[in-house]
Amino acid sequence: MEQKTQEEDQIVTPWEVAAEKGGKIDYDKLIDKFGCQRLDQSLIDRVARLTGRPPHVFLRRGVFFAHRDFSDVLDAYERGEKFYLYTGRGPSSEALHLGHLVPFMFTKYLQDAFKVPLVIQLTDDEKCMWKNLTVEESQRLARENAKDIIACGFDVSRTFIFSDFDYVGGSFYKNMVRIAKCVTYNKAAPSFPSSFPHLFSGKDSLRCLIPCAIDQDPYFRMTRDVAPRLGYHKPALIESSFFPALQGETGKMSASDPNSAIYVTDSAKDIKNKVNRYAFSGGQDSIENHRKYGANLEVDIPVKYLGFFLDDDAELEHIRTEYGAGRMLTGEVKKRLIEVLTELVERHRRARAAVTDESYACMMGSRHAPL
C-alpha cells in the first residue's frame, strides 16, 4: 500500500522511505497525504497536566509530531478509563541502533507517566520469511533483541513481551483470522485487547495507543478500518519522524551500512570514530568561513542527534545559537555529542547486563497474571 506525495517524488511506506530528489522528508505533506493530525502544543500541555510530569524531550522537540485519535485516548483517561500501549520490533539484527531505541525510550515514558500496561510484539516469524533467516536464527535474534528492549527499563509488573513463534495461537490466532477475513494484513491483532485474554480478561473495550514511526501509518490505517467491523475501538497512534543516518537526513538508516548508525554494542572508541568520521557537518569548509557564515543547522547531524539525546534545553539552545553564529566549531559540537552518546550507550550496556533470567521470563511468554 504505497503512499506518494508531490507528483510521486516522495515515497513513505512500511517497506520504503525515499525523500524527494534525495532531499529531506516533508512531514507536513505526509500529514496531509496520510490524513493524520499534527501533535500540537495544546496536546503536549494536556499530557503534562494529566500526568503531573514534564513532557518527554521527544514531545518538547517535535520528534513525535503526529497522531490519530490521541486526544480520544486522553479524553478517556481523564474519565478514569485506562488504555494499554502496543509497540514492536522485527528482530532481523543482532543489536539495536539508536534509531531502534527511540520508540522504546518514548514508550517507557508513556508507561511511566500514565501507569498503563504495555504489550511488545517481536515478529520473528515475519523476519524468518522475508529476511531469509532460519526459524532458529529468527528466534535467537528475538531473544537477543528482547534483552535490549527489557534494558530500556520497562515496568516488569505492567509489561508483556512475546514473539510470534512462541505466542501465536488461541485467542490471538482467532483474531488474526477474523482480521484476515476483512483485509490481507495479519499484524493487527495486538491492537485488540481480546488477543490477550490472560492479560485483559473482560476488558474488550480497552483502548490501545501505538507509538510508532510515521512510515507505519499505512499498516495501522488498515487496522483502524477493521476495528469497528470487529466491535473494537480504533487503535490510536502517536507517530515520530525518522531518526537520521550519520551521513545525512535522507530518510531511514541503512542496516547494511554499520557506519550509518550508532549501535548499542559500539565501544566508546567506535562512537568517537563514527561521529568524527561520518556524522555529516553543517559547518563551513574553513574556520574563516565558519566564523563568518556559521553552521547550517538544517543539515548538521551532530546538532540533530543532540536534539534527540541531550536533555538540557538550555544547553541545546546555547549550542544551536553559538554554532549557528560561527562562534562554536564543528569539533566542539561533535565532542559534546560523543560524550552524550557514550554515556547513553554505556548506561544501556549496564542495564542489559543486569537483565536476569527471572526478569526475562517474567516479561516474556510465561506471564499469566493480568497486567
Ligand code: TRP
Contents of the next structure:
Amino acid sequence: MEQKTQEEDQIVTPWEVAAEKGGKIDYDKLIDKFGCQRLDQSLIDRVARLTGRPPHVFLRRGVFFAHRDFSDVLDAYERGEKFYLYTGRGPSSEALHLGHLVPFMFTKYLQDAFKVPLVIQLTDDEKCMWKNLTVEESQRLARENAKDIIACGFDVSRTFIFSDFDYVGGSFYKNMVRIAKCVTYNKAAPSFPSSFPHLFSGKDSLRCLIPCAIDQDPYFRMTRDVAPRLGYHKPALIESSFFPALQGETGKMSASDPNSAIYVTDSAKDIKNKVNRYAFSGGQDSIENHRKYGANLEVDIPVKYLGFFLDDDAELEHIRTEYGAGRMLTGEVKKRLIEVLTELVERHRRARAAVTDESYACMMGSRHAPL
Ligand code: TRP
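Since we've got the form predicted on its own here, give me the form predicted in complex with the ligand too.
Okay, now the whole complex, with that chain kicking things off.
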C-alpha cells in the first residue's frame, strides 16, 4: 500500500511496522498521518461515567490512544442505542503471545462494561493463502487460537466467534461481494450487521466498534469509505499502540524470534529466563552510575510491560519514581515483572484448560441465537 521513500521515516501498515532507523514509533505523527483522533482524557472520563466503572488500565495508561468516531458510538449509546464489537485474529501461529492478548483483554472489558454483543473473526482463509499453510492446518490453528481467545473470558451469551472457512457464505458472502466491488479484502464484511442475519436480523442500523492495534487502521479506513455506499454506518475504531518486544521498543514483536516475546504457553521458568536475559533495561551499566543517574524509563522494557499489566497505579508510580531515581535496581523491577507475568500466564492457562466443549460450541459457529 505504501512505499518507503527517503522522507518516509516510519512505516505502519497491516503488513509492516518499522520505526525510524531503529528508533521508536512516533504515535503522534501516526495520528496526524492517518487522520484519526486522539483518545483524550474527557473521552476516557465519559466512558467511566457511562459504564459506571473505573476505566480499564489500557485506557488509563494510553495503550488504546486513538479512535475514529468513538464519540458517536457513545452518543448513540447514551440515547439508548446499543452497538456491537468486532475484532479478529489471523491464526498464523499455534501459541499467542502477550501482545496478541492485548486487544482481546480490552475487548472483554468493553463487552462487560457496555454489555454489548461481540463478533470475532478468525481469518484462517487469509493465513492459508499468504502463509502457505494447508487448509487443514489453518483450520486447526484457528480452533487452537479460539480456545485462547475464549479463555480471555468473553460472555458466552453475547459472543460469536467464527472462522472464515466455516462461516463465509450466505449473507456474509453477499456482503463480501458487494464490498469487493469497491475494495478487495475480506475483513470489512463483519463491520456490517447484515453479515450476521442470525444474530442481528432487522438491526441494519446497529453501529459497530472495532478494537484493534493501529496498524489495522488502513483496512478500516477503506471499510469506512465504502460503508455509506452500501447504506451502513461507518464502523468506529478504538486503536492501540503496539506491545513492545522484549529487546526494546522498535515496533511489533517478531513471530520468528521466540525470545522476543512471552507466550501464553511459556512456563514460569521460561518467563523468568526471558525477562532476566532479554528484557531491555534502561538501568545504568554499573551500580554506582545507576545510583547516580537512575534508570532511563523511556527505553526500559520491564517498566513498559508493568505499564500494561500491573493494575495498581500507586505501585507503578512508586516503581517509576524509585527506579528512575536510581534507588531501585533493574533486578528488583524485573522480579516484580516476573511475578506479574507468571500470574497472568498461569491464570490464562487455567482458563484455557477450563474451556468446555459446550462453551466452545456455543460461541464458535454452531450458535444461532440472536445476540
Ligand atoms: N487481519 C488480522 C490479522 O491478521 C485479523 C483480523 C480480522 C482483525 N478482522 C479483524 C484484527 C478486525 C482486528 C480487527 O491479525
